[in-house]
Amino acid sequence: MTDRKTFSATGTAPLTRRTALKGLAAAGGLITAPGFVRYAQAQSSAPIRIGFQCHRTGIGASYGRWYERTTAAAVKLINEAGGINGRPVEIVIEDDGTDAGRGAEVVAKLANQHKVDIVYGTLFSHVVIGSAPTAEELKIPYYVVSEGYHVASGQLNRWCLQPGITDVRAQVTSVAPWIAANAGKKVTMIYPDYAFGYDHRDYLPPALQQAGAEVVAKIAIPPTETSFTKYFPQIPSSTDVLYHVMVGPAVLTFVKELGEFYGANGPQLFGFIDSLEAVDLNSPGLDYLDGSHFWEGFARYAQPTDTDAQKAYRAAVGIDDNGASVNDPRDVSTAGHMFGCWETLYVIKQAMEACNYQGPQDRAKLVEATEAITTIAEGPEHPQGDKVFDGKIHQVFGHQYISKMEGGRLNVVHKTSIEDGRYEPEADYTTQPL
């Protein structure tokens, strides 16, 4: 089912315009006029239509729900500030079911039936990989919010870009030295048996080795698995650190069974928040994780060091200090990832304005304008932090956060530098024709 509308307050918190404007003004003046912003003169008054390939159903549904809310909040503010090139932004949603085959069909439907200008918003790596050839065939820019290394690796094509969230290779490269120095030297990896997990499998070991540690075992688990006890005997007794990246509805079972297997004598735990996105950390059984550490892209819990921009962003997307919906404390966000939607939309806005985008005839110019972006400043449009964009590999690099689970909440204990995650590019999309 398609939801065709210009986002206003749909899916966002019951936030007054005055509150949002005050918060963003304090963060750096993104909104300059309080209400009733008129659209500037433009060659066309028709909306810029962004096709949102959304995981409304399937294994990614919890992400899709919060990606949709974050998108709504960002578009609301973009439109209140005058839109893009003087035109309002309209989001057209199609559910891909978090399915690779359906994802390709969604890209084609958005382009051919709904006549969108670009496609945006995809998270799960197998859906991105399955959809990318269709984007290339139709010559439509495809802005993903996925994390997978598939964009930066050169596996995809020039029409695919990831300018709003870092990739797994950069993430694991950034955190590996901290793991080796603070958690242990012998690491066993547990990861999902598909492309996202393979990025962890392939890039954590060399990063740990460089930091003086090693991976002693790699255990791949099907994403549809519902019980995990049978895998735990594969963990070597020499393991100092259990590195876990589990995704899906069975994660609570994973933690519960892990606690039953080890009791109080298990190795140190280091996980990616992907394992617990949209999950209440005070759920029964998760107390086993107390004292362990997690990677986060954006802190779920409000921190004492939060900037004005981060506070305004949290208010705009409707999450409280615990990272849950302001309307329902049981509705926990996917805060570690969904900021990428907000930041990607503002990169799209920046690139469209740089190339004076007017319509589909300017799609190639839009890709080139995005490739020309280099540095991204922290602020209301990019609350997660400053970043560097590499136009050759269509990938952004930024800061990562390591948080400790204490008393049922996550407290940030380390912030990496951008350089901590940089690596030598293996591709150059700019050599491909558009």
Contents of the next structure:
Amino acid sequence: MTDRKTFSATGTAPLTRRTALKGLAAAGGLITAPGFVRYAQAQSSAPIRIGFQCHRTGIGASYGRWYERTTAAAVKLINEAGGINGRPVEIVIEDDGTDAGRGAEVVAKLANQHKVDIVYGTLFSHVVIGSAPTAEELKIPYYVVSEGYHVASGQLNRWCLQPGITDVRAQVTSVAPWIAANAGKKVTMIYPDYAFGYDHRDYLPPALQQAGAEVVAKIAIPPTETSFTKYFPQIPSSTDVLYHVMVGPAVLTFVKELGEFYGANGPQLFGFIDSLEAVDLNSPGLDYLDGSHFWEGFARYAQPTDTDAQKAYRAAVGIDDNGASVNDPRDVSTAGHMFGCWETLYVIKQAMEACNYQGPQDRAKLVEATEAITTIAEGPEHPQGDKVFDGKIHQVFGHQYISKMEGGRLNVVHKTSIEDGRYEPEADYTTQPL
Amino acid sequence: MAFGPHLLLAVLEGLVTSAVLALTALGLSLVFGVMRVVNVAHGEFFMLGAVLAWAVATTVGASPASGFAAALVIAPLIVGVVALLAERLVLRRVNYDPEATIVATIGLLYILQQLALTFYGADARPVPPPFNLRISLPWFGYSAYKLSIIATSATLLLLSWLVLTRTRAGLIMRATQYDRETAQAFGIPVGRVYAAVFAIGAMLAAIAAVLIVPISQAHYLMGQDPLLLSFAVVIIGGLGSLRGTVVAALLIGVSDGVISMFFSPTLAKLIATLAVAMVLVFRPQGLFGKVAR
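Now the other one: the form predicted together with the partner chain, given that the block above is the form predicted alone.
The complete assembly is shown below, putting the previous chain first.
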């Protein structure tokens, strides 16, 4: 394109070949840099960009690590099967630091700088609640893989959807009858002192009451607490069941101190798997939990009843029969939650195909298409089980698994029905303008 | 639970907190007393001690007791070396200027935290206690290991007091603390004393952390609480005063245990913060501190 000596576009400013090449390289770099991507070819072959708001650091980091792996595995399969609307899916990851402020910044960055089509992925309730207004302001669909009642309660806005995992209200409502029938009638609750814990505090007691049991004490523990013995005297001696849900790194201490405090004479334990996500059940001190029960969203340990879809999901995500990484048995997964990423991505695919999503101009159509989903069938795309989606509250309802800890593994003893977790919706997002 | 056993449990819990806090705060107090350096990275040396304790205990791994013993020796030594390097490479370069060292140690805080995140990861990991013994009282059970923390800490504090008051090294430290220029004029290698004191301060935090790991795990963000509480302790007790540090640690630890058990943990933190404010208003040098010359 140039002769050996000079190249001049205008005839007045000669350029050396080296300068021209540098200029070309710089322009090329700019074009491929994030935020500058503009495809010369038809829009239809450009990737669909999904912004992933990920807990890479902060207290949610173990979840983030596994959310990332699950997402990568699902996207690989989706792309191998032809992508969405014939276009490949591309995931753009930003770390939200498990921090509400950072979360909102990340949503804006993904939308404005990375020009993603939608934002997806985050778990911790404070990050979801902190980010939701930004999603609404930018009018970008925000698919969360969280659990709090914030989406279903109507607290957020029409752009926020939770189609891949059940919310806490449904979870506690569905397990309450089992607790009352099998563990005991007098329940003391121990829960973290913030939004996620309050969902448990507010919705378990009425569900238990309906099942003929009662909550005799509610003990809120600050989420940053590192020692728990000082709370144990608040547990009434009449307690049959200690219902615990802990988050963050302190759960091992909690269980160990519980063992020291009660010895062999303590109340029955019923825990939410959040207490033990990413924690090896054979960690020192956890033997105290033997014989106790946990709720799980997805069974961490392979069960004799596992379907082919569940087996294929385990293989794709890279977890063994114990729910640990196939590469490192000490790297225990967050199996009870991360399936939500897989299933949410398939819901996004389903909705994008239903509305023939082409680009950001179709974002409102995408929300409406998601709202139109009602039933979700069990299968390779939804290995956790069949589900029902309520478009008014943007929330999915599904099954829960109650497992017993025996000999260092969790064996499923009960599967709740979808109806067990249903409640009367208190909101209707579809009346809000898009 | 009846009032008596309830109070007993509260005091036991408070004493464990005090024991760890006293050791951590002593390190901070020593560094400030001798070097006039406000070490904001002190909590990260604590964290580093805990994280290294996990690494050492896992590597040795023969039995919980030997793993823990190895951690108790090796982790503080490594932390000491890291502190020594930081002192030589950073604090000395800014000539121990009070404002510059604050900013420099904030930087150090982030570097240590990110290194821990990069190499250790974001998970909280436990170290098995050297022995598992449950002391069964009529009202509740209590961990014998927790009681041993109190004894270990008391022994180490006594040892520190002996070193500071009865040995030549202690004399040199106190001379440097009293008057840096005069000490230098008398041939005391102030630079080396500073390096040693900074390393010892960090090692005290690391020892406290190794003691706590079996009951609260190692996590890369665990440095913040010990830092804040240590500051509260040295402000209440008086910077550079060993007696003040121990008394203030007992005050904060036990009151935290009792108040948070009978009322709420938030109230306990409120009262501790209020105590810090009151001391700053009415006795800025601390309960046992001397007025700065």
